[in-house]
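The chain that follows stands alone, in the form predicted alone, written as structure tokens.
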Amino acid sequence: MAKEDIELIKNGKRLDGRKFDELREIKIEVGVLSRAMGSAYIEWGKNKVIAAVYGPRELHPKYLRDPRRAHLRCIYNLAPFSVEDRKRPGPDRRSVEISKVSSDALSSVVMLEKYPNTVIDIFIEILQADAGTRCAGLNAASVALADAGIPMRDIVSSCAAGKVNGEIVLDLMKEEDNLGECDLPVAIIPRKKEVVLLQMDGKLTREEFKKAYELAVDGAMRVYKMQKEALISSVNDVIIGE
């Protein structure tokens, strides 16, 4: 049976439940970890995401300093156990192709020209897997980087969309992922809109990508409120405790 033959859309309705505008429950936690320098935990369906900031720092070995910039260095992992198949422990070809487009994205709101001759590393661990973790873990990297008080010109906000069953679908959970026809993961710098990320692993036709895109990208501004509003809670919090 081809992908396209199995129904994932009945009634209008997705295996889920959701409308094919809606995203799945996304929790966002900032602060968790006490020994980084800025961290943040998101919950986006079942997707269960860690990220943490170390930095700026020195820089070994020293032939990898700029003068001019740091160097941010973004490791993606996915966890052995986030998956039903276990995972091969350590780096494959995807987490290395993830880190790349991450720090990329990444090093395009941090203001790097602030600390030459340093590094920022930020450690993205999936715990637990069920598509869309690329978006997942960029979101939660840009939070950990706020509360890290690393300045940025703007935090980076990603969600993807898709086409599943010949409909146009905003956040892709893990079936439609797989059996889906077309997954388009976008990041966004909110206050532009400016695209920091995108990628497409399937088919569009002309129509269907613009709508697709349009689709991610206000995707994009509605997990964007929610960072804020971590962000804004979490100091509350401090100012509440001290």
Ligand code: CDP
Second form
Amino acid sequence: MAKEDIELIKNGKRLDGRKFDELREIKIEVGVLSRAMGSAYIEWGKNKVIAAVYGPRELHPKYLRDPRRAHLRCIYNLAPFSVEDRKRPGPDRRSVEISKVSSDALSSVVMLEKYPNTVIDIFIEILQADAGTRCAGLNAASVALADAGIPMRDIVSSCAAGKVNGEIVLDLMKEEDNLGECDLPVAIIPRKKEVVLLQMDGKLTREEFKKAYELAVDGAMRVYKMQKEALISSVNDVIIGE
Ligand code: CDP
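Now show me the form predicted together with the named molecule, since the one above was the form predicted alone.
Up next: the whole complex, starting with the chain shown before.
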């Protein structure tokens, strides 16, 4: 059976009842780990993700140090128990790729020049996966960096859109990601709407791409609002002493 023949949309609704432009439910918590400089936990639909920031700290081995800026190192890890078929522990091609694109995206907002010769480590741990984990990880990592008090030009906000049964939809869940026609994760610097990550798995026409891209950016802007709200309420908790 061809992918477009698998019924993922029934009577104009998606498998989980969402409209085409609807996000899954998102919950963000700030400062969840006491030993990290900054941390965040995000639940995005069935995704459960923790991000932890350590540093700036001394970088070893020394030859990796850059006298002009800090080295930002993002490590994305899909836990063995996070997916249906147990994943072999340790890095694989997919996690190395996601770590690289996440490091690149976050490096464009962190003021690395303030901390020469050091390293800022960001660990993104996927505890439960249901598609869109790279977006969820980036959103959590941005909030964790802000929680660590690391100077940034803005935060990174991310969301995916894609094509399912010929329709352009926002924020694909696992069945849609695995059985749909295309997934398009996007990450932006919200205030400038500058793109810092754009990947495409599948095929879209030029018009479909434009529509999916605009939908993903709109989703990322909605996530941005939630990231800011989570950060503001965490600061208020400290001030009020909760
Ligand atoms: O999670 P994301 O959409 O950023 O990345 P993906 O490579 O498109 O993976 C989509 C989904 O497939 C993941 O979120 C997992 O739910 C699932 N997956 C899996 O079940 N086993 C793996 N080894 C990798 C991914």
